[in-house]
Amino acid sequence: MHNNLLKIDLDMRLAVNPNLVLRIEDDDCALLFDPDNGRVEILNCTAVEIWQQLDGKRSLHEVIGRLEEIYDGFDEDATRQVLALVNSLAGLGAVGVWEQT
């Protein structure tokens, strides 16, 4: 996984970080623990939805593709709004660009 400053684009499977936590605490939230640093983020359910389909075989407009199913009224705005999601996820290290080895 590779995360150095990424300019994400629709294209880019996306892996999560394998190292990072996931604990969801009810309907409407979820805490992502780092282990190594102690830092916890507080996720929606949005978000969480997104984090589960980073996998790194799908790509970001794949996983768009599959909120646009799950959430009546996703457009353009809600694309942008996944897009700053990832990239904020991405500059905490708890995303980045699947690669292969």
The other form holds:
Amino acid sequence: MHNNLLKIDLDMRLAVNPNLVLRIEDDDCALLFDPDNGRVEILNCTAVEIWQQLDGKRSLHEVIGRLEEIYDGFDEDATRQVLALVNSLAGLGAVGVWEQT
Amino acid sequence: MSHKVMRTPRMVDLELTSRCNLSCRYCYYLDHQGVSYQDLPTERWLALIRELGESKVMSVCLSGGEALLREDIFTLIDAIVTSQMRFDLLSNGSPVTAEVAQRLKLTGRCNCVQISLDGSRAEVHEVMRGEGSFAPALAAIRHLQAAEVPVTVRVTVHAGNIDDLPATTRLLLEELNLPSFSTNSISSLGSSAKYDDELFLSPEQRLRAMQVLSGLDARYPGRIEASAGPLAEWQMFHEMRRAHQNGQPIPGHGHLVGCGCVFDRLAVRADGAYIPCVMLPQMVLGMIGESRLIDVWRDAKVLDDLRERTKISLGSFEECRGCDYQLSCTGNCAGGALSLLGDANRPSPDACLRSFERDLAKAGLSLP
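What would you give as the form predicted in complex with its partner chain, now that the form predicted on its own is on the page?
Time for the whole complex; same chain goes first.
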């Protein structure tokens, strides 16, 4: 897996880092746990929804399309927030793109 | 105070074996009535570890007995790693050779190894832990440090090591340069209950231990930890007295909120019994192989009752009525209450500030 922090775009097919553990704590939040270093990040329910759709097959464009179906009033600002979140997760090594071999 | 119950426990204590190479006089683990001290075979633990991973448990704490006495210990640790968890290990240190330390390091998942050390020299440490136990404990710390495994120490305070606490602190924080260590004291659980006054701190000794530790805490700020025992009591008692003097109760206190483990933590005995906490080994919630962890966590009535304990007001207990500290008190450990009173749903008398003040007054002393 190869992370790309700065060049996230809507055509990317991102996948979650399989070494991380997503713990759903309750209806409002989840913990993203890295067993290799013990680091824990808190995700809200929207972030969990995004996380669960980053399967390496769907493009970010498709992921956002699904979010538009789920959430009313999903606008350009929401799209920017999704990209910011994905960028942030990529920066943590939590998501990345599969390298073509 | 409102506690949220996690969907699954974040941490699980695994008492991997009831065997131990030491016979510490104050052992809290052994001699609980009705507790079976048998060990599960490897396969049963491996199945549980897989289940913990599937339940997204983040970390396990390995203890015993002496967990490192299990011949299959690294098979179990490998399974913990494969199941995407981290681990802590509690040990008396004697099985920790350079090779063991290196193997722990290579797992890449060890949060910390806690070694029990009660004194700066053999004659102090071995008063309770037995002859020949000091040198291996010290060597273990050095092996772990050499292998760059995070290591800490637990000092159990008793009548025989209060005067040695400054030397112990110098050994741990200056000579060995540990980042920190923790302290507690002998609790009214297991073997120690059999010895009563011989082992427990008298009010005078307890006050002296508090003063010595608070002085050391001031000298080494943030490096001496305590969630129970004299230092923790010193800090809590002063907070309670300040709250009373200011006429302001401590938010969330005034109920039986001294035990928060049951909201995010569970334990498993060496014989495979699920229990709420290592301090409550008599409260069996189910057995490995018969009940799934997730079902025990969600459905065990005993666990639910312990969670509901936090709603019980201290004002409902005769012994707390009229107490100046009632609204600042937590009722302390459920394990202590069960051991001393036979009822976990009562305040535990062993860390009661009013009782302590009364005991000190009888000896012509007072809490500064």
